[in-house]
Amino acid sequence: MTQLEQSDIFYPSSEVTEQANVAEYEKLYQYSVENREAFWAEQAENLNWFKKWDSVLDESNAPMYKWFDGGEINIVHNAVDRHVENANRNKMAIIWEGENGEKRNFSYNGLNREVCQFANVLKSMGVEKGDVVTIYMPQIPELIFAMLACAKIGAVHSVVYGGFSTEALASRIDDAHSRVLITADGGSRRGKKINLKAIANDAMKRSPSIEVCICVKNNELDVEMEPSRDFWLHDLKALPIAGSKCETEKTGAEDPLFILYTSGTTGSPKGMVHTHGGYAVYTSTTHRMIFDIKPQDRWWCAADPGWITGHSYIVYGPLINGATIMLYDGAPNYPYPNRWWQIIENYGINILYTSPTAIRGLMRFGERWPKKHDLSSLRLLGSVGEPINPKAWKWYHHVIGNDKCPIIDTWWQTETGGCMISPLPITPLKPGSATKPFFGNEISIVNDEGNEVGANEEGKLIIKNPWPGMARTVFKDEQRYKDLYWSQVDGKWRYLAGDSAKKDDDGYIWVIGRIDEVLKVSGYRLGTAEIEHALVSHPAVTEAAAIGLPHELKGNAIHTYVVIKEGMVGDKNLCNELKEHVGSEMGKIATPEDVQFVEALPKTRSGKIMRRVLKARALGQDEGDLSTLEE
């Protein structure tokens, strides 16, 4: 953390603070951690329950916690049904735009009709409560309809991102033992059509559990359909079976809602299980409070529904809160670098929530593209997926937010279900810091012995308490869940986030990166994110990745990979200049051993740099699980 980062504090305007849903942080935070069950019971009252819970939190089998146990609820009853029964009936629920300019809109009433029809189609194919349905689709409205249709009838959805390979899809189908697969003929990216059905067909050859494949016609591709197994959705919807009314199943609060697979640096992907009750409470509460949701807001989370960010903050949280959702299926800079800014202007978007990777990618093209558009409808900006470097933060704040939009920099994980550390719109902001814990959460930074470290000391980020949105287990592997995520200290269970972080003198949390992305060089602990922040603060650099490679004297030596701006020359002079720049920014100990210029960095499809892949390549080792690697 540089001195510049600590001294730059951005204060919210009176216009923001006077209109905020949450007017004060400290008192409510103190109440929420001292009266955790009461706080979450109050938030749960914002939802419609078929039957109230017997207990708010059941800790009898910790760390296998239960929330709102004994309660009956269905997340779709809250995300769709209740809006159709009130004034939101004709409110816009989803605004969709495809990369080719195609547009489709759905009111809450229209969304309900689509979900009911899809649910009836699934029931006609023998899908029952508790069955796992795998979904493999592009970012089209039918993906959301399919997710909600599964939840409506009590089935469990397992969404596999539509850019994954045959192997990744097949392994997830096999682990979930899915009998039904929902897919589409194809998707498109940068004007190129992608035959998803061909990938799905190959995966189904390896996955004998699949008996039914429902296919959405999206791209008019000529695809192979197996008559006894494959059905077009539009044909099924035309049959009497697909009526526009379908009763919503009453599910237990602890009944599974979805499985979402996440991969780490080792081992097979883990199927994280989330449930109807606690997840509904947590996602809707964090969305409403953190992003200051107003009834008239047009909300754009520019992720994909296939990731946890999309599950929580495209689909479930916003729909429960009755927001209008923007959904765009396409690249941020196709056909030109103004595509996102054009969408914001055209649809009057109020809140944009995206990743630092996307922000840095659009920074490359300078200010003139966003300046062509009226972005005055924006009220808040959000960041998710990785720590945002101060240079990108300030560009985002100044160029996109016109110096008036608070930046909601959030830290959370697939496993947490929703935001755990985040500012509110009323929070004074420090570029690069996720600021303070969300209500109900106690966050500590500890050393290897489990003891809390001092201010500005780096350590392991832990969560000291259970929370409603937490994943309940790893699918079919409770022991793996306990071993990976939980440890007991003095009789108390603590969640291990796997991230390294610091708390500054003001209690602001600075997430540095994964623990396996913290380098020890000559006895000094250096975060890869800090080295990367120093590199991208140089005017020639747009993206950077740092890894540690074994060194006889230092233990580890820092090796870096950088993407430079168009028109710049990656030569020896620039290499030396960048080394000196990092040494100047962070101290000589952080000077890279080597700087390599590359066209692109290996990333997951959600935008996270896969440093382990760079390290494996450099060492000539097996690169491990690449199912999340972006092509």
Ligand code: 6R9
Given for the second form:
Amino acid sequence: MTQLEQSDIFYPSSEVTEQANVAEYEKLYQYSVENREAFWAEQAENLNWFKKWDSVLDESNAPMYKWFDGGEINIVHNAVDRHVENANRNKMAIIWEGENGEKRNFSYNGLNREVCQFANVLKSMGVEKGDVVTIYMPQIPELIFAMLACAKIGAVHSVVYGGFSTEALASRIDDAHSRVLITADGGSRRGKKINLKAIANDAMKRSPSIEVCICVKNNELDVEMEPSRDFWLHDLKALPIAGSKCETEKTGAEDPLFILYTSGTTGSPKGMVHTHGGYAVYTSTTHRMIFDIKPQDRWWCAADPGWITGHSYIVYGPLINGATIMLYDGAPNYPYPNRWWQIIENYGINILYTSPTAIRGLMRFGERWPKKHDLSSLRLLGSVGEPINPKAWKWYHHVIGNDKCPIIDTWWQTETGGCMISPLPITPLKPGSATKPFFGNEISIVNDEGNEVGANEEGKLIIKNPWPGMARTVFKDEQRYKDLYWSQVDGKWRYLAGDSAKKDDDGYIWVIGRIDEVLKVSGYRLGTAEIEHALVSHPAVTEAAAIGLPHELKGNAIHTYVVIKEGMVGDKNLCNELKEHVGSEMGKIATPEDVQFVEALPKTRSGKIMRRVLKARALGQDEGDLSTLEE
Ligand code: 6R9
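Can you give me the structure for the form predicted together with this ligand, which would complement the form predicted alone we have just seen?
Okay, now the whole complex, with that chain kicking things off.
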């Protein structure tokens, strides 16, 4: 600890630096930004292409950039097929443990068989290249099989996080016009069964586009199946159509791989579209260089596969790199707060990648829980989702990493596809800073006029270049994508991340938080608009506003203000009813901390809710410029 406390700079140990996949940062960084296309072409050579690209980067229609256009590749060919042909064939691909202690393992060969069978099932249901399949599942291996099966046949998956509920699922199915839904009977949390199929059934009533629902038997719940629409996966797998061989479709590098909905500033969630080529290159390169993956490593990204972190760093990046991945479906503190530490010891996990919220949540149970376990297999520790506060950083570093594992604090977004700002294992660390841009990326902090601010000054975080992992568009809404993220300064396009940040004298970047109506609650990204929409859908409510206020464990907690209909009584009962209503429409994670009944909401003269005024009032801060506030 001494070094850390003296200067608050942590220097990685020689044990870590001597074997790091990337031994030097500055020179390679310089090379990568001066020769961006050459750098990414070299990385792309690590993948298997059916046909090489015509151009590395096509800027002719900027900001609608194309990467590796003209190339033919399938991400599954790289994540699964090639490993079956090489020395990874019998290597463990997925180690899975359920909350009740159930265990299942799949080698790359076994993974391939499962993916092929699933792909054949999808084909027999008429799924074709380009079709969008919605997936709503617990964290079970079949979730990964389903994603890979879609990608294998060129279909586009849209995974909806299993913690979301009816309205969130229905609106995402609708936007994507999915004809096929893949779900499960249910999952379990803290020993309690969750009935996912019942939620899916309600959602399907609201979204008529679904013609086929494939259901995985997981928790043996008695569920309602509609004849001729709903099928059990195990029944379909028993049919001759579900053979264990299936050819991988040759997709274009720029063909869509998946849509992932994420909350934005206004209105409905945005379906961010990622591709087979650039996304494969970006996720596998970042995973190899940042997380220093070695052939013998056991990698555990303890996120949910239903969020971008899971897509990029449970499924695609690690599998392309032939890694062994851990997947645990359960609460971190069930039945006791040592569950995660026990998993690390039992399976000899080498790299753990999780969120500040999870670290804070486990920290509160004290050191004695991790101390019961041998965590010496750990070499690196990762963090993602929100800024990590120095107290949690130091606990993670000292108690979990035994002062020897670098904390890899990675800043990125659903839109960026992979890590954008992050240390490498060789980087000197400052607790709370995600440190420096990843190769190829030029990142600046600018003021409202778009000019770069000075050192240690707060401003907006922008990215000044395209990168292969970038989302290509908002599904079916190119204009929205351009308007939301891209602007031009001096003829050059720049990407606006929606975060505020500072750069210190050493060029280290400190991300502060969102500057828009996006909330990060326990690391989950939620939009105020969706929460407000859920509140207003309750018959007692006429208007609602949601804001985020600091919360010790969750980072931010949702606080809401509602105007109710005349004659209604804003009492404790209604307050609880509204909280539950948001939970059942959106999902538990969106349940407000608090509902306050108000006479009116502060609005601009044009009728926009001034959430910053509510926030300032709640925090007892200056309300700022009120000149646009209506009477
Ligand atoms: C990967 C992911 C993106 C937003 C992003 C920012 C916040 C993520 C962070 C971080 C500070 C980090 N964020 N990582 N803030 N330090 N290391 O979380 O994607 O769910 O789309 O959220 O999360 O505010 O803009 P997503």
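Whichever C-alpha set is largest while still superposing within 1.5 Å between the two forms counts as the rigid core. Everything numeric here is computed off the predicted structure, so don't read it as measured data. Residue numbers count along the first chain shown, from 1.
Superposing C-alpha atoms between these two forms reveals a rigid-body rotation of the smaller part against the larger of 130 degrees.
When the core is overlaid, the C-alpha of Asp516 ends up 3.7 Å from its other position between these two forms. Core fit done between these two forms; CA of Lys615 shifted by 4.4 Å.
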